[in-house]
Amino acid sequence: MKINIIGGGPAGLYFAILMKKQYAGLRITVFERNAPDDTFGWGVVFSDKTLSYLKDNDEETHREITDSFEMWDNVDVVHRDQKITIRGNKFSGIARLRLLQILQRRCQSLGVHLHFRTEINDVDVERFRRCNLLVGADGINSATRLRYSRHFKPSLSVRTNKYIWYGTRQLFHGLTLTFHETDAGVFAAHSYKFNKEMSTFIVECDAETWKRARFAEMSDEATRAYLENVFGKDLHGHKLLSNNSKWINFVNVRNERWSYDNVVLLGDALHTAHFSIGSGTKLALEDSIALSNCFKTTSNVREALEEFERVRKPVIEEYQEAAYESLLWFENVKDYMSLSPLPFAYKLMTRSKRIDYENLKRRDPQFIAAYEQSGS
């Protein structure tokens, strides 16, 4: 049997490695448009969860990974300058660059081809199929699913808010929100380290803050020099650092369909969720292992591909629902931004409806006890 995998990202990377533990005489080529030290972004973050999915279904990678991981069971909400700390969060966060490495390493001593610098258009796709299973793993601008869009039929919504991915060198130990206001309007960062030096840092605000910003007029160096001044008091003197950071909106994908004859997305390719409730690196990685899974019950490529789209898909449009939520309310932030901090705090931590005053009370009863004291 042969596959194919456009896409050298984790989804990927570790469909790959998953796919050849189970069938050492497998092929299996994966082809990336970026060299193998290339990467853009910073941390990613994984929960418990997807830590124990790891460890179950490889446990090399998974010692790799968790030897490099920096990891927090807080949730820190600043608003009004005041911190206001949520326990019972367990995250881990690691390097980008750094997991990619760990892939790769762990496909090349399995025996998986790996080709970089490979480029690959919608109008090559074709000529990657010819092969049992043909994956695309090819991220958000997927050139497999533009290929195939109207067997794949792909809902893609551009949302208003603006937001730009940076590091720094300040270490915000725990998943930090800040909100501040401004003159321009409300500004949102997300930030954790993701080892003992560095933290993402990624700053949000609506439209028409960004305008009233004027960032378009702004070179990359004026945008963050405006940024540290907004959000000096929380980064104690430290600079935001560019890794090729551009104001992007992000992008909500669906697919109706998740499989065309022998070609499968996965990833981002395949869905999104706002960065605000997870992070895609954990789906993907969790797509592949559903995808792997599905391949132990039948050698048949049709059988496996609609059994994965009939488990996976549900799971999907759960968390695709609740990351939705929290996008609105990052996207109408400033309606709550009259709020004092503990009762702002509970609307943050409750609006993807995932969790409520009961799990909140289970998770840091000393938080619900300090919201209720402040007769909210």
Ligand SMILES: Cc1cc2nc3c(=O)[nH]c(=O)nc-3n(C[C@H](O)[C@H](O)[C@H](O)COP(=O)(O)OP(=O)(O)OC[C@H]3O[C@@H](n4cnc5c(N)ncnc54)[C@H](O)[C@@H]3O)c2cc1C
The other form holds:
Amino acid sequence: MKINIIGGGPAGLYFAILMKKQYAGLRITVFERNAPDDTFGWGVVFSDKTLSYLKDNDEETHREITDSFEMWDNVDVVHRDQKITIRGNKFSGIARLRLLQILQRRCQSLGVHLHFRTEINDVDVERFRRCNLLVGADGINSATRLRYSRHFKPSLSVRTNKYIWYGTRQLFHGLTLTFHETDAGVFAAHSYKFNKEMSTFIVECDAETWKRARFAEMSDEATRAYLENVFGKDLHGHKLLSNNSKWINFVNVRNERWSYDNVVLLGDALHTAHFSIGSGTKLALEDSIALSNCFKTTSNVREALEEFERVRKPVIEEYQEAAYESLLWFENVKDYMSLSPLPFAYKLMTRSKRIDYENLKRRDPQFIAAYEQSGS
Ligand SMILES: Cc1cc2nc3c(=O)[nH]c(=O)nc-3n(C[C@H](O)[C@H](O)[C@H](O)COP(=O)(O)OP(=O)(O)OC[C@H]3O[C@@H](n4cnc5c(N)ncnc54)[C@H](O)[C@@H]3O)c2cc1C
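Mind sharing the form predicted in complex with the named molecule? What's above is the form predicted on its own.
Okay, now the whole complex, with that chain kicking things off.
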């Protein structure tokens, strides 16, 4: 059996690993447009649950990932310069580049063929289609999805908020959500450390705030200087570091059908979930586990792809629903800014409706006691 994978991100690489472990005789090739050490992105986060899935599915990568990651159990909400800590939320962070290098090495040791610096603009050619399974793991702007859009029937909804990914040497211990009201409007930062020296720092604001701040006319340097001023107290003098960072709009990706013939989509190519609820990396890795599991009971590609859609789609839909509630909260954050810090933090923690009062009380009784004492 021959498998071609377009895209060497977390989804494509991890799927290659799991399939090669399952069937050593498979010929698996990954085509990736970037070089192995291109540094796109800063840190990515995993929940505890994702880590346990990784352990169950490939101990080697799990061991390497957990050797290099940073763990925390607190969400810190900073509003009106007051920090409210909510415990009981176990997450870990790792540099995206480090994760990719671990997965690349594991692929190589198992005998997966990796072709870097190879951009595939049309997958519908003999060279790629002549295989038993073609995987489109080519990210949010997937050329595979576009080529077969008539079959996948994707819907892409571009949201109005703007966001930008930065790194910083200021270490945020725990997922830190910081809010500041300025003359231009409200800015939110999502930050967490992902190794001993660096944190991810994502800034988000609504379209009106973005226009009033005049970011369209600003250089990269001027944009960073502006945001370093907004978040001056939080960054403690540290700079925001750009990595080809650009303002973008979040795009909600869904596909009506997940496969066509012997072609299947994975990870961001298949679906996205707003970054405020957990990283796309977690979903990408869990997709790979789900799809490889479908090949445990059958070697018939069509059957396995149908089973993948049947089993995984409801899980993703539930996740996307919660992520949608979360993104709406961030889009409307100016409506909550009049709340004092404790009720603000409570509203934020319960925004996706997956966590409620009882759940929070179990996670962090001290936080709930303080919230109740505040008279909210
Ligand atoms: C630039 C960037 C920065 C990011 N930064 C972060 C971050 O800091 N933290 C975080 O949590 N999440 C980040 N994300 C989101 C997160 O990485 C994704 O949700 C997650 O990686 C999804 O995994 P994936 O394998 O499905 O897609 P991706 O990680 O996007 O991988 C897709 C791969 O396919 C390759 N590719 C695309 N088109 C082609 C083509 N035509 N031919 C060959 N190869 C192709 C791409 O180069 C890429 O390596 C970032 C995403 C991007 C694109």
